[in-house]
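Let's start with one chain on its own, the form predicted alone, as structure tokens.
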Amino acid sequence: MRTFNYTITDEVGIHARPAGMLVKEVKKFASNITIVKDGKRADAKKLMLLMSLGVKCGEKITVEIEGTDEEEASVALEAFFNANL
């Protein structure tokens, strides 16, 4: 399993548009990808679960990636977060 931490820099956090973009990016990978915030977990492939975390600007999340393409997914998702969130 691969994990990385990220602090959200988008002014409004993970709201509808970036959450939708994240779900689209995550669905490219076979691995299970989970976003964790304050002990709450959400499958990153499910938009409503992701938005239910209520992640705001300045909050820290952990991204957990487990599966056959976890290395590739980790690199791609870190780049995605840096560019979009």
Given for the second form:
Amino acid sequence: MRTFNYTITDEVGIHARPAGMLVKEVKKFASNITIVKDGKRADAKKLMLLMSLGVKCGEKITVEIEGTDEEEASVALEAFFNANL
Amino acid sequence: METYTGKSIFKGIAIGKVLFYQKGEQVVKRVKVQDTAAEISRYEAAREEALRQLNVLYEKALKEVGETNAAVFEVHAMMIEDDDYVDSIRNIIETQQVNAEFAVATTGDNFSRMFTEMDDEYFKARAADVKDISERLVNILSGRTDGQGDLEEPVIIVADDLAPSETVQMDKDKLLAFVTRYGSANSHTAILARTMNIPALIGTDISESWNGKLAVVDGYTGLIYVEPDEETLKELKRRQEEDLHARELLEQLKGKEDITPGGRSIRLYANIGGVKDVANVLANDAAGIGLFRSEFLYLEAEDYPDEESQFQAYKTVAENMAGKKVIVRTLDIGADKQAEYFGLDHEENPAMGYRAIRICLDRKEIFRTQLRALLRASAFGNIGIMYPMIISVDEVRKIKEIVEEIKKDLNEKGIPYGNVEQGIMIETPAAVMISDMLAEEVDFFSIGTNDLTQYTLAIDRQNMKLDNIYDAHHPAVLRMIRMTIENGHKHGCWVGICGELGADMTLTKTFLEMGIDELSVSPSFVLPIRKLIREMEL
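For the form predicted together with the partner chain instead of the form predicted alone, what are the coordinates?
Every chain and every other molecule in the complex is listed next, the one we just looked at coming first.
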């Protein structure tokens, strides 16, 4: 499993649109990808669940990636977060 | 007339008929089905149709209201395909053997509750999105089309809540305002209202009985008047015109210089009566504040306002004006402006009585408090101080002595203050006649035409019987203004007008020809006068 931490800089947080983009991105990979915030976990392939984490600006999340393409996914997702959230 | 209050999302005024927007919401019946596979394919087909509709809406919104507002439909499309949402619907159909409509409605309720229960306002508002997609699916399943999209005449839309898909389908030319019971400042409707520049109120106690009635929405005060009386209607129509006019002018003139085609430039400032007026000054793009009446600090208080509260008020205004000139007129109380705690005696002739600078130079402790607050605030912006009701050089010298004493004290204590311009109001005939002498003492003059006219013509402006002989353009007054400007310039003072005559557009050209340096007017006059100046043959 690979993990990385990220602090959200987008001013509204993981709101509807970026969440949608994230889901799209995550679905490109076979790995199971989970977003963890304060112990609450959400499957990153599920838009509503992801939004229900209510991740706001300045909050820290952990991204967990587990599966056959975890290495590749990890690199791509870190880049995605830096660019969009 | 009935009046209701809401929270205003966009400032503006709308007048028109109310359309009470009925939700396409229908009661979804729970029906047992045998063939769950068929029910699931009905649902799948409905989902495809919903995606198609959302795509159409996205394209329409993109063209009409821009990408930011259109993005919501992209998100809706994703939500409708969300794994959990889809699974939940399928699961309900299969396990409970029920119709697709019921499965969608139940799932929609569950998911929207999940958002409603969140702390954050933004995420809370997403519940409306879930409801919206669920209603779309139910409508498709039950063969209903989206109604009410076509508006016959311009209307004020009143509704419990509005889904983005509902607002986008409405004909934009016919939307005057939104008034809703629910919704938040982050809702799509609110964002849409801001994009479209139409007034919107949320959190309003709406009623279906308003349907078809005339109403006025005032986005400045957050009020809606249903069946307004004639007076209210007239007043709001006037304000609406003013508002529209100001907006048009602003579009054309914001950021433009106050200069005639011939190159004669002037400073166009605004008059204010309190801290809250600064927003209006900025909205009307005035180059500064030429008259900040400090009386409000005294009139709104129960006792003499202390240095700190005054300092905060002046500092706030100076900071908000960000380096633009802020000229504060020191206490001008007495005559028609009274505060109980001053304990002023009743006077037979208050206009000529114990008032303004006369009080300040008599009860110096009040004056010192204000001057100290002003000097301290001057470290935070470009403050000028102006003294009212001056009639002699001696008064000015006394004032300057007090200012010097305070500066010395501030220096000793290491408290910073800025480079403050000091000027006087020219509002007595005496000040006009000795304006050459006064000009040697100060940095600027500001002509207070209201009092100057009253004293020059010996006409009490409150006395309606004298209206027929009251001539605001009396040559005596105009000559006084000319004399003040000439004497001021000869002795190194700049000269402005801050009385009502300054906003008299029939005189603007005359004043410019006389050599006036500054006009300070009500914020709403700034742009009309700018327009006039920029088109003037001068």
